[in-house]
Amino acid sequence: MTFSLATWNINSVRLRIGLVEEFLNTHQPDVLCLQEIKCENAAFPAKAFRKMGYEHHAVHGQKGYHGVATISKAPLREIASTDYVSKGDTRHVECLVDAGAGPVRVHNFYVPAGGDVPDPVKNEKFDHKLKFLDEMKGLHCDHADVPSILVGDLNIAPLETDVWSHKQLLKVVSHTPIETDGLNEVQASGGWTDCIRQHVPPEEKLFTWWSYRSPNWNESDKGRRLDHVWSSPSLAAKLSGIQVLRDARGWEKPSDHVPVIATFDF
């Protein structure tokens, strides 16, 4: 039995519902985790997803900002969210889904970007990001004997090969040592496995985001791996594939992130 899950920072689900429909019709993941949906729960395009065969939704939205949504072909249970750093913004939703061989807890995250200045004293947004990471360290991959998957736009590229230039980005938010060390601590303290880098060797450059500021994104290839798929080791052992849909960055009016699909064989 195969179970597939996709993660995608869509940068406004209503604006790009056509791209989502194209993606779902083509790839048919069992679960899709969206970040930065930029709408309140009542404005989420639930009818469109139901028409595509995705009847079940766990939505935690906010007008104009942030927001996460997990949609599924199978029922979702125990839907909840955590208000990290008690900011009141909508950056996390979790739920249980039947992956075929039993329930799996899915955590869908949108970690704060952190602004432009990598100094928590001078930049409140960066301080927020670091505190968010600190609180994530308490999230373990196995809770109540249920294995977990953690996905989303974590807004950090931890490895040297996760950015186009390690040296040039060391002082740029998303690749500073304090951020990458923090994310590594979240992974280690929670017992998580980086599924993408389990499948794609760490020596190989891999990106999931290319800035809108780069008109020739494909040619210059100044990307970063900001989108992640982590899981409990027991699930990682069943990982059969990772697909990064780079071509999606070249679609008409695209998100600056591309979908990532993880497939598990049970």
The other form holds:
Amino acid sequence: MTFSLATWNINSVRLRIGLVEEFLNTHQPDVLCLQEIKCENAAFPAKAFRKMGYEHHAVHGQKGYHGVATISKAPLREIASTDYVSKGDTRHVECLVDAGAGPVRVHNFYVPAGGDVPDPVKNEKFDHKLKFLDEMKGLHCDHADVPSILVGDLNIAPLETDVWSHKQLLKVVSHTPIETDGLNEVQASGGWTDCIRQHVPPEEKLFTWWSYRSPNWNESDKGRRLDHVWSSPSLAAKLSGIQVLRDARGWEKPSDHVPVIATFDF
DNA sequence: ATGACGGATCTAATCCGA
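Starting from the form predicted alone, produce the coordinates for the form predicted together with the DNA.
Expanding to the full complex; the earlier chain stays at the top.
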């Protein structure tokens, strides 16, 4: 029995529904977690997903910005969203799905980017990001005795090998010590295992995002690993594979993030 | 300096991303 789950910051689900269809038809994950859908719930292309066999949706969107959606072949239960930092942003949705060997809770996150200046006093967006991380520390991987998976665009590259140049990015938002320490605390306090780094050695450079402003993204390869798959240790023990679809960055009209697929064997 | 782009929105210029 296998269970696969993908996470992808799609940067407008309506604009890129064609790419999503191509991805789902090729890889057929059981669950897909999207971030930055950039539309209200009513504008979510639910019909297109149903047509592909993904009939169950947990959508939490807003007009123009942010927005997350978890779609699934199997039914979803206990759908809920938490308004971290109480700003009314749509940055989290959770649900329960039967993974074949019992229920699994899936948390889908879009953590604030944090703006340009890595100083919470001078930059309100950075302050917001740090507060968001603080509130995530309350999330435990075995809440209510159900094992969990936490995925999404966490907008932080924690390891030195998660960025193209550790030295040059130490003062750049997404890789500053206050952010990487904060993310590590979220992970440790919740008991989460980093599934991607369990599968790909931490010594190896690995990215999931390349800026639109880099024309030769593939050759210059100035990427960052901003997208993450975490799980309860009990689930991580069943992890059989991680795929980072780097090629997706080269598709026509791509997102600046690529999909990551985690496969579990039960 | 990486930023040389790209998305959504009250279709034109502005905000936002990271």
